[in-house]
Amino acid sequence: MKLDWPLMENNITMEDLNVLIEFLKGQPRLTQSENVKAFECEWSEWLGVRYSVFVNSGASANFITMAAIKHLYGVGEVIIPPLTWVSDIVSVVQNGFKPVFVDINPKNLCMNDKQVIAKLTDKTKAVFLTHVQGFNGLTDRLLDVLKKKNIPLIEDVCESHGATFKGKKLGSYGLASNFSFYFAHHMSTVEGGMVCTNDRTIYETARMLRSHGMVREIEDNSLKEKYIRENPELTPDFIFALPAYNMRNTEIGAVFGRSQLKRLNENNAKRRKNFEIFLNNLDPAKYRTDFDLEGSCNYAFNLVIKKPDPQFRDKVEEAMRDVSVEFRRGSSGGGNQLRQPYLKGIVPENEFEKYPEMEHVHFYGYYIGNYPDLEEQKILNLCSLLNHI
């Protein structure tokens, strides 16, 4: 039996391609223009925020957000998880912040909120929380403490489009949030990302940081005029207020995004159903099935072996390879980021040992693709295979 199960399938459809073809027939401008603006507005409305800034990747969204925090609040410590994508941590480090790590909650793979609260100090500039692979990482307790201490929450929602907390979409709680539209995620612009916020200052700063730090990107005329008055010797079109980047996306990406957004809710409903079928049919004696699914929207099936058993793990991997089921060990981003060479000299040697929940997922956790066209029988067949190991 071959299941032929990739991490993602059919994430860009003929419907999307036909929309793009019609757009290209008009010989349009392809660099950032009207479709980018329209996609930003439509995304903001879907998410429930005031502002969005479309960039060329989720990683760029991370970098711009942390650069904005540095510019507006100064540097210090940022609390961040060891289970996340590399760019979250690199954006913290490269903007001059000290990363402070906490272990994960095994029920949702996100940061343990009690440990986050315990590590808050007067040096903490932000909590950068990753909603891992569709799970919600927020709690009332965490939000209340951050509000009381006036510490910004940054939400990485790159893997969790449409997931909610108390009925409100993730990405609408923090001072800013980041999304990715990479090919393997809930929806795709091929490459792309979004910075979202309700804060006008963050928004204007992100717009400048996206495009070389140029003041002409500012929408607030009073702020734009302030920069022009303070720099009379400069041409108004070329005032570079911040040391920044070129992280713009294109009209092509925005056309894809606008097309895909129309069916995101429908596709997410299919993903939720798929994941419930998967967990309900796994053997709870062998695998973790007690994830907190309230509000979740998972683009992956999280398979975590219950007990640390290297021989059993090897059998699981061999079985999935034999039936052509693609998987990634360590779950999001390759597992425990504290084991990665880029953090050598930045965190103490063997720091990874202090995070036992993360270490278990690093060696005994996987993700398997969950996409809208996935057949129920294929899910049941995989569960049967795993249960008989």
Ligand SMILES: Cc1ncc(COP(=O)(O)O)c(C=O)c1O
Second form
Amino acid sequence: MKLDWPLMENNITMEDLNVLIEFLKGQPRLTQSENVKAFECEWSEWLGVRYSVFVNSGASANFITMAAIKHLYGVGEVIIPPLTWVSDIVSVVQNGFKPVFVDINPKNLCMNDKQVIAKLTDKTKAVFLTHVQGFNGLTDRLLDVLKKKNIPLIEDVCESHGATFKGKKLGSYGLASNFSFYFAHHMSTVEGGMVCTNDRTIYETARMLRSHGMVREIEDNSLKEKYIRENPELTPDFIFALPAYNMRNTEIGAVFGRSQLKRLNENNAKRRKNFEIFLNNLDPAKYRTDFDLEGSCNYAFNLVIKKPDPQFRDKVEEAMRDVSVEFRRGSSGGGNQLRQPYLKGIVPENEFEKYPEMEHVHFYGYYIGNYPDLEEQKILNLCSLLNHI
Ligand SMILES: Cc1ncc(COP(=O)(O)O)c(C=O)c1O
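Show the same protein again, this time as the form predicted together with the named molecule rather than the form predicted on its own.
Next comes the full complex, and the chain you just saw is listed first.
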């Protein structure tokens, strides 16, 4: 039996390509313009926030958000998970914050909320939570404490578009949130990301940070005038208020985004159903099936072996390779980030050992692709194969 199941499948359809072709026939401007603006408005409406800033990747969204926090609140500590993408941690470190790590909750692979609360200090500038692979990482307890202590929550929703907490979309709770539209995420703009917020100051700061730190990107005239007044010797079109880069996206990305957004809810419902079939048919004696699925919207199947048995693990990997099912060990982002060389000299040696739940997923957790048009029989075949090991 061959299942021929790649990790990612192209989710840009002929319908999206035709929309783009029609757009291109008008010989339009292709750099950031009206479609970017329209996509930002449509995305904000879909998410339930006031403002969105379309950028060239999820990593850029992470970087801009942390740079905005630094600009507005100064540096200090940022609480962050060891199971996330490299850019979450790098954006913290490169903006001068000290990363403070917290172990994961095995039920949702996101940070353990009690441990987050225990690590809050008067130096904490933000909690940078990743909603891992479609799972919700929020709890009332965490939101209440952060509100009481007035500590900003930043949500990385790059892997969880459309997932909810108490019926409200993830990414609409924090001071700011980040999305990725990379190939094979819930939706794609080829490359792309979004910074979302209800906060006007974060929005204006993110707009500047996306475009070389330029004041002319500010929409609020009174704020723009303030910078112009304070810099009388500079030409108003070239006031670089913040140290920044060019992280803009294009009209092409926005045209794809607007077209894909129309199918997002429908595709998410299919992915949700697929994941439920997968978990309902896996043997709970061998694999973890007790994930907290409330509000989840997974673009990947999480396969976590129950017992730390390296021989069993080798057999699982061999079985999946034999039938051509692509997988990634360590789940999201290559497993325990604290084991990665880029953190050498930044975190103490052997720090990774302090996070046992993370370590288990690093060695015994996988993700497998979950696409809207995955056939039920294929999922059942994979479960049967895994259960017979
Ligand atoms: C949690 C998380 N944050 C950030 C990113 C970065 O997004 P991008 O690949 O669009 O730069 C990813 C990438 O998949 C991710 O999974």
